[in-house]
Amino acid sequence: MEQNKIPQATAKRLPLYYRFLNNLNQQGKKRVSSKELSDAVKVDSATIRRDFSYFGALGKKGYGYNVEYLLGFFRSTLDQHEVTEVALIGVGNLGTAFLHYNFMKNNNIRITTAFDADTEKVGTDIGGVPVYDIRDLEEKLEDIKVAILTVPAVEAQVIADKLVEKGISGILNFTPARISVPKHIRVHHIDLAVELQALVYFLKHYSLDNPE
């Protein structure tokens, strides 16, 4: 089946098998079954299976998964072997410590270069990466298709439309602005407030014995 015909949900829980697939390698694991997979990455086993189906048969009944063949099969479908450079706009608390901590576990992604309006920090290196001044985004900006946008709400449209007339195709927002951008460009929102609202909402009203 083409990837662009594997269900999103699919999709955005790829990276979750592969990150575990590689520390049971690393471990010296052979094989895994699809209840010790659900057990790990907390995602039920019936999911687990439909989820693996999409891509043909993976794995033996009675036997489960092949622990190497699969972290093979995931590292090439989701392109561990290319390196995907990224750009980080905006060097506040949160961007800062995105550049310390430059996707370790990931290694097939880079926070390359950053940049920020501050001249205290323009010029400098953090974790490694260099920090322009934000003036020169459309200049320093090569190459690169990923951004992560960590800058003020207000700002976040303006530098969102730079990004765009630059050629970046996707967007990590994490800002509480709901940007506007063309359709062929891909925008995930990370709403950290949001989603602790949210948590704190689940705990007060729904039970984890019962969930419905």
Given for the second form:
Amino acid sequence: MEQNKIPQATAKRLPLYYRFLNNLNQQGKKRVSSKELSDAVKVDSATIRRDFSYFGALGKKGYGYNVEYLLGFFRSTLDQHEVTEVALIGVGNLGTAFLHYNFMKNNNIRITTAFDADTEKVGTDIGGVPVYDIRDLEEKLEDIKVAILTVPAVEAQVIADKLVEKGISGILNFTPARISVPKHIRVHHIDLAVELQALVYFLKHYSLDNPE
Ligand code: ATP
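Having gone through the form predicted alone, I am curious about the other one (the form predicted together with ligand ATP); can you provide its structure?
Expanding to the full complex; the earlier chain stays at the top.
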């Protein structure tokens, strides 16, 4: 497949480029320079030029990149023509925030199903998403392949095992627990506490004026 030729680091930046170009397109802009892109997405312009060369988009000097061409490429590469459904497990503070947060408005990924163990939450509808009993995971997960994990850390592994058993392909793990899954399952781990701690540490010890 064509996509397989794109390096992973480049692929990770695709959604970032996509979001910005989508905004430009909505404003009626036809072209964009790598400098403009660079300032907006905070990726240096040499990297942007290299990334875009993988997409067959060669910017012209003094013209920049054609916004529509790039958007077309991103849409097909990011599978924007089909909606990807995501399940969220654990409708606590963080999970509830995700259900309410409209972070998907510019792409075709939607949280469509949520699960919790708390009988008070089961049967409710949060941010337009139905909350089902975790015991009904098998029946309600259907063919959803991506899950967001916002359960307590101690529950993470058990839930991950269940998700794997039900045929999940990818897990975005927001719990501090490091989960083990078979090799063919992709897990991305986001620990907000660790990220914040790292930021505070860097602020204290590494000045941006003097990166050395
Ligand atoms: P958060 O961690 O998102 O801030 P919180 O502090 O409100 O949430 P937690 O105790 O972390 O609550 O639990 C997160 C959510 O996960 C709760 O809604 C809880 O009912 C749910 N939960 C706990 N155990 C399970 C489980 N085994 N399966 C599904 N959901 C669970």
